[in-house]
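One chain follows as structure tokens, the form predicted on its own.
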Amino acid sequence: MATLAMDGHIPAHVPGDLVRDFDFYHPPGLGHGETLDIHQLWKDVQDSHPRIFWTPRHGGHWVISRYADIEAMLLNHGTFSNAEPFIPRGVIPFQTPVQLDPPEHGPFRKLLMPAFMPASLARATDRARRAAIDIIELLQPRGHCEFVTDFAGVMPIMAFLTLINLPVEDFAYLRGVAVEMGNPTNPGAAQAWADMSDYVLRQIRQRRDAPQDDFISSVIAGKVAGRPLTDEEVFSMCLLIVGGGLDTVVSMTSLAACHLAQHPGQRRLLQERPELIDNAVEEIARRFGTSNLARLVRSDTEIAGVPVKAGDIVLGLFPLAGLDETVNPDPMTLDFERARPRHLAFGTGPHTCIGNKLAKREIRIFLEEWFRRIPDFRLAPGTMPHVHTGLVNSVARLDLVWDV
């Protein structure tokens, strides 16, 4: 085997034929970030690498990409702990309850639920739709936009800020911080996390001085096992929700828009058959998953017949679960008529993304309101989408044009 330029070691229990030089922050073929389909690059990894393999990058970890293996890992929280979901280890502040396992996880998660109840979701959905309509009607006469900045980075974030009662005028600042936070190996990531932490702490202090009927105030007043939350727990939970609500839908919507800009037949199908939109939302989540998250192995076990040891880290390439042909035939085709699209874009089990219902509503709003006003759009001539990969696969720039 050729010498691998990597930063970790290879443990004795890792078979040599399962070692690959793989950095999920820089997947093969990405280059400078310009590509028409980042998920095709990920699919190439799935097709060309073993079902489970080891990379010494970022301290060394296993990588899995098949639906059955990722699902089994997510459901077996006793063996695969959420204590280390981010790679490299320790690069992101501890987040409660994401980094807790059942049964400790449950009581904290319950404190988050009121923000995602039907009435709250309805208010956020209404705000998202009003924002979407206003933005699109402003953009339509121009005949062009940079989709991420002008639409995807505005509508869902404004809805989310409405959901948790943060100032909607902060969306641009928070979006900029979130972009830097997505790749903790970037030079600006540490400062971005510090900036987000400062922002969250200011919001907590304001509500300690003047409680409101909102998410942060309810966390401050919350109790677990009959005791008040510590200051650290309040901060951690608020950081989790604020930071976690700023990227997934922005990325998924942008990835879908990039694909649809290149496939007029699929655009026409949605225009002619709006009854397909509900299924289209699931199919978009399947085809354009975003998150790459890990688990800490608590006890010796096997994955796909390969022994893994306690203390190992296993990275699940969640977007590739939906691109696994064993559960979704012809997985690279975006098929709005696909029967029961199967994916793990929002996880499964006790750590299922708490905001998945809002995310799906926001994707639906994009499909409904954008297509009503700008049904035929395409990539701007001479441009290529620019993407980032890492904890979240995202689009940094997407230039679109249409006839006015």
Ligand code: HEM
Given for the second form:
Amino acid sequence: MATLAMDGHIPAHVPGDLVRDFDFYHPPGLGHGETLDIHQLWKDVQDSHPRIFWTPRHGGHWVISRYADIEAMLLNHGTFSNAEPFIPRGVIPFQTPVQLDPPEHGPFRKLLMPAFMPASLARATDRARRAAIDIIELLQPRGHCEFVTDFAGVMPIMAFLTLINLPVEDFAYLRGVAVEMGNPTNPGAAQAWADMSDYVLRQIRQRRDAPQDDFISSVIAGKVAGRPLTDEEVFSMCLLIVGGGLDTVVSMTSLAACHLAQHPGQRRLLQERPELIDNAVEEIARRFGTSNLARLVRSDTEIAGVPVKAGDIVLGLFPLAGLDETVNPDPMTLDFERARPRHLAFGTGPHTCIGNKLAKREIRIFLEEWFRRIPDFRLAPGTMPHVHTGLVNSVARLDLVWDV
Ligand code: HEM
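In place of the form predicted on its own, the structure of the form predicted together with the ligand is requested.
In what comes next, the whole complex appears, and the chain from above leads the way.
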């Protein structure tokens, strides 16, 4: 125990044998971020650590990774509040409605719904498909690319900009800021969140002056319990949607591409049996979950027989729920024929990801359009994928090659 980083504390109710020196921004084995499979490192954590354990890092918090424990936590919002989903506390500005609990949460979530109705989803996915085709056709003759910058970082963001009617010219700026925002422990993160906040405020101001037929204008005009939203509420809802939509699909698509580049059998299967695509998307979400989010304990309770107390923070390693062999046999194998991939990549309960349909359609577009034009691709010789983790498992660099 002498090596524990004591930047947090170990409360008296935490049994000593459940304390581990664990920093979820730097899981064991990640080194400088070069790895062929970040989820294998996470799986090693699940296999080698207690079902629930305490780490003194980032102010001190519990960690859980099993499907049953995470699902039970997400469904019990009375005891496990969403008031503190982001570790460390205090870097990311307050976001509505993800940081509200029922019943307050519901009416705000309802205001987000119009952006995710069939018509606007169809517009966004059309845009994503056009962007995907244009990019892949440009890349194909080159025989190589850096997948994250050249493809994954472009297609979902174009879809997202269309979905909420932000200027396409802002693409590069938003992508750059989103990368910095992803890790709140980075020195540049606070500035990136401040920049994004300024950007969102500008967009709100423009629509207050000249309302448009779009998401931000509808939030501005929205009412909750018969009253208009405060400026802070409008701001924090818009910030959530911008923050939530920018980095997640980029990451899941890149993680899938990284794995497929190393597994020709699954690539071939997808080409030979395109009817498997819906299941393939679900299996990708299961195998390559991205989000690690927390809950604040409101009243004393137990997780897996261990007492946790009001005021404790519990981090759910959501991506590990789908890698739990009690719900998915042989969980590390990406198997597009798996009968029923079970996962919590998009959460469950009142905060279930509102963008999950869009995210799945974008991953589908990647599979369809990329495989149609570049069916056979591999990691560039002598390179290693570069990943980082924390709130989101993401790929920073992925060099691919193919024959032309
Ligand atoms: C692969 C892509 C994505 C993943 C893995 C993902 C993951 C998640 C997860 C795990 C939650 C639950 C949070 C919690 O329980 O505390 C969530 C909520 C949310 N997501 Fe996503 N997300 C993705 C894409 C998107 C996209 C594209 C958007 C918007 C365009 C979006 C917007 C949101 C919003 C607004 C919430 C909060 C919902 C609420 O509190 O009611 N997400 N997401």
